[in-house]
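Read the single chain below, which is given as structure tokens and is the form predicted alone.
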Amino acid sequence: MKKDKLYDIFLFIVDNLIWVFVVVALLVFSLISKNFFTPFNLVNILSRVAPLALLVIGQSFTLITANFDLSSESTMGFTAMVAALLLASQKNGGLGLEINPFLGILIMLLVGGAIGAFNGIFITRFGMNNFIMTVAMLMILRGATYAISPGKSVNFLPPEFDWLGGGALFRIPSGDGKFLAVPVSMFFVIVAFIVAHIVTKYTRFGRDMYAVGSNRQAAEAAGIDSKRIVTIVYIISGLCAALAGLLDAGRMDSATPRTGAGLIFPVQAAAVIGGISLFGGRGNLIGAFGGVLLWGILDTGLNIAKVSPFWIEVSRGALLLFAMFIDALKVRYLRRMALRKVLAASTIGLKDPLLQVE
């Protein structure tokens, strides 16, 4: 029983790791620049990763249910670029259209609906295996990110479409008779973030998920049905791929065909670093929020350092492969006290082991 408590203990510091990061980050860099730990400094980062954090939601939600994504980087960007050309005028880029603002964003999340759906409709229903479903979606997507672009950013979108990524809440005084813009997409990803979590732990839905990443089989013996859920969330990671792209196009305020490129290796890392197991079934969403912020923390820190690019390469693959060695000691764990059960419940007699609670 005391080794039992021990485990117990061990894995709850291990669930809540990210924050001590954050925090030990921030003190390092905050030591290291006196331009590090400032307002304006700390909300530019919370605003740079905004896209960044809706990728990792969606990739979250896939992960959960023991899946991948890897298709929502080319997403983020087939979605920005689809809205643009609608948007812009013709000497901008765009198609010369320039339709409301508000029903460019619902077309740009209705697309990125749709290729979750296809996504999900082909692993679940086809029997694709996810890993090669998306990374194909992620060639074909990006592809036609440049196909259908003009060749060169698409710019000067309404003030309407750019409000969510580059808009401002309000503006505090920061010294020196200068403001302080508080960003919308900051509040936006806070909010998208308390929503996703309580979606994920206090609803019939979400408990379906861990159910369907922890064991696929017993869930579908338990009357869930997994193919109904692996096609709802690839829907969800489609449709925050979209939101992505509206939040870096707004803050950009253009999109290019390089929208999104190279973001999945940092969304997958920071989903991880927060805690979302690959195994699928644990993992919790404020958990990939800590993961968000540390990758923001080290990307700024690090620039602000001056840190060679080189280095700062070298520490994202080294902070992936330290996330990596902790869920793969928590799957271990897991796996260790499952047979620990199992053998506890066979030596006293049980029929069916597997119904041992303790």
Second form
Amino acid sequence: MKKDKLYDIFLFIVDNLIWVFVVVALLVFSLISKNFFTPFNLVNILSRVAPLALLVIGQSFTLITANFDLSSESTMGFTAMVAALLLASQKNGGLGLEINPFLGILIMLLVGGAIGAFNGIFITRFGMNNFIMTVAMLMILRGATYAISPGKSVNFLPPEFDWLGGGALFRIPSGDGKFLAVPVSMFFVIVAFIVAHIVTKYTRFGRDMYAVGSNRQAAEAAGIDSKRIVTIVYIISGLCAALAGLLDAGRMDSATPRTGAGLIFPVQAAAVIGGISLFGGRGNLIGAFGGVLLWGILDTGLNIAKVSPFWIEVSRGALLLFAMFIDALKVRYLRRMALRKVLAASTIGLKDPLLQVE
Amino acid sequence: MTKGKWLQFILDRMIWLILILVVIFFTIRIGGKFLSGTTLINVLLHASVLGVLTIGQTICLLSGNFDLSAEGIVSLLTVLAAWLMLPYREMTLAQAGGIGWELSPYIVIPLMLVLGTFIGWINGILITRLRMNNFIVTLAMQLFLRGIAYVISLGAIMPGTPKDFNWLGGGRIGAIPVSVIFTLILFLVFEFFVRYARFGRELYAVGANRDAARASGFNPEKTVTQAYMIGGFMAALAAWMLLGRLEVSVPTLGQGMTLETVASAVIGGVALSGGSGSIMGAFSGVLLLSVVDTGLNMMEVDPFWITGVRGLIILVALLLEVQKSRIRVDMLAGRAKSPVVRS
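With the form predicted alone already on screen, would you show the form predicted together with its partner chain?
Everything in the complex follows now, all chains and molecules, and the chain you saw is the first one.
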């Protein structure tokens, strides 16, 4: 009994280790630089990582079902470019259609969802390897983004379109005549993570996702339509990527052919650091949020501490390796404990020892 | 041969058929200029560094693992080699010299090869002993190594590597570049090695079914670690070749090549799930990518389109691969309707 309790406490700590890291990182950077722990900076961190955060949500969904979606950074760039072309005036690089911004957002989401559906259908119905399928999409969409772009950035988008990524929800006077603008994107990201957490943890669809991710054959045997689940998950990932494009284009007031390029690595890293397992079926969205926060804090903190950008690169790789190491240790420990429980149960003489294993 | 066997035979060699079609297409669009010896040399030159990296990648893929760290190894080793060999110089206009030791190429080259193999060994140990996910371990390793390359070079380029170092990448025997001959020999050697040596059989066994391989007396941990060591060694060779050709180290060298190596291997019929495919197949994939790149370049197509076209080729290759395994299963099951084969 006592051992069980210790085991639970250990698991709780390991599962929430990310928050320990977040707090430690906040403390360390606050001690290093007095410019770090200011309301302005803290708000800034969240709005800067907003596009990354949306991509991490989409990626977490696919990872939980044991699938990669490497195409999301290109989906983000492509949808942002499509919307910008439709919205901007001709002299700012657009097509000159200047359609209604809300229609533009709708088209963006539709395109993102369609790309996700395409990925999902090819992977589930045609049996393509998810890794290579999405890498191919990554390349095709990036090429397409360059091809449809005027070769430079498309600027000056309508304010309604920019509101979500660049708008301020309200302003707090900060004493010295200036205002602290609280960005809409910050709240949007927090709400998005809460919604995603509820969907994964408290709906039937979410439970099915975990089941498919931890053991597809078993899930199918239990009557879950794994093809449908995986396709939907890719559509969600596509939608999240389109939203990330919306946030990024809104914040920058422009879309470039390189929007989102190179983000896929931080996305994987933030998800893994936040405890989402690459083996599928484990991890939660709150942890992934912690991963995004830690990534943002490190980025901003190291910058403020005037660390050379080259060392920042090294530290990222090291952090990711460390997170993987913890994950591997956890899996090992869990397996051992599960085995121990089976043995204990079988010696006590319970009817079916396997039922006792979680 | 029955009809099914013929179909199988053609499907297995589909890639060469596509290659011929692509060459015909470019000949029609560009004209006789495309069929010249210069173009052939260009294609092979293009295929040399990519080819050497693809051999390493293919061996890791056969064992059922990704090696995404190879381009990081290329980055680090090119920068490190230039840094150790070049005389000291203050950084001006983002150009710099080395640390000032001016080591001889005959010390630096073995050092590169040993270091590359060592990094591969670390990858292998992390993956087999600590049971970490191969995809993320090698990805993190790639980032980590590239970071160190930046730290050493401070982002500067280091021009002017010594002549003795450059012969592999830049030398020519008659009209034929040394790197082309070297790459072709490597492909042949590894084709025979993987096909006939004991290590090759272990590789296929472990890649196809790790547990079954263990049960029949193989040591999967050892085989996978060895595969990564070969991967690291090949990356070091590629670094040597690339630096010798360019005669200048740039910290971004090799960036994006990992995807190309995985793509060439897959186009050439190497399964990502491990245990199936061949070195020569991978070579055909490398050739196809190089021919398409060279041809599109000669047609003066926008480079951004080239990326898109490559993506399309990978997609088509993947579809063919899936169809192939479907047909194979159909034949095994006596043409019964079979479920989709999934990796």
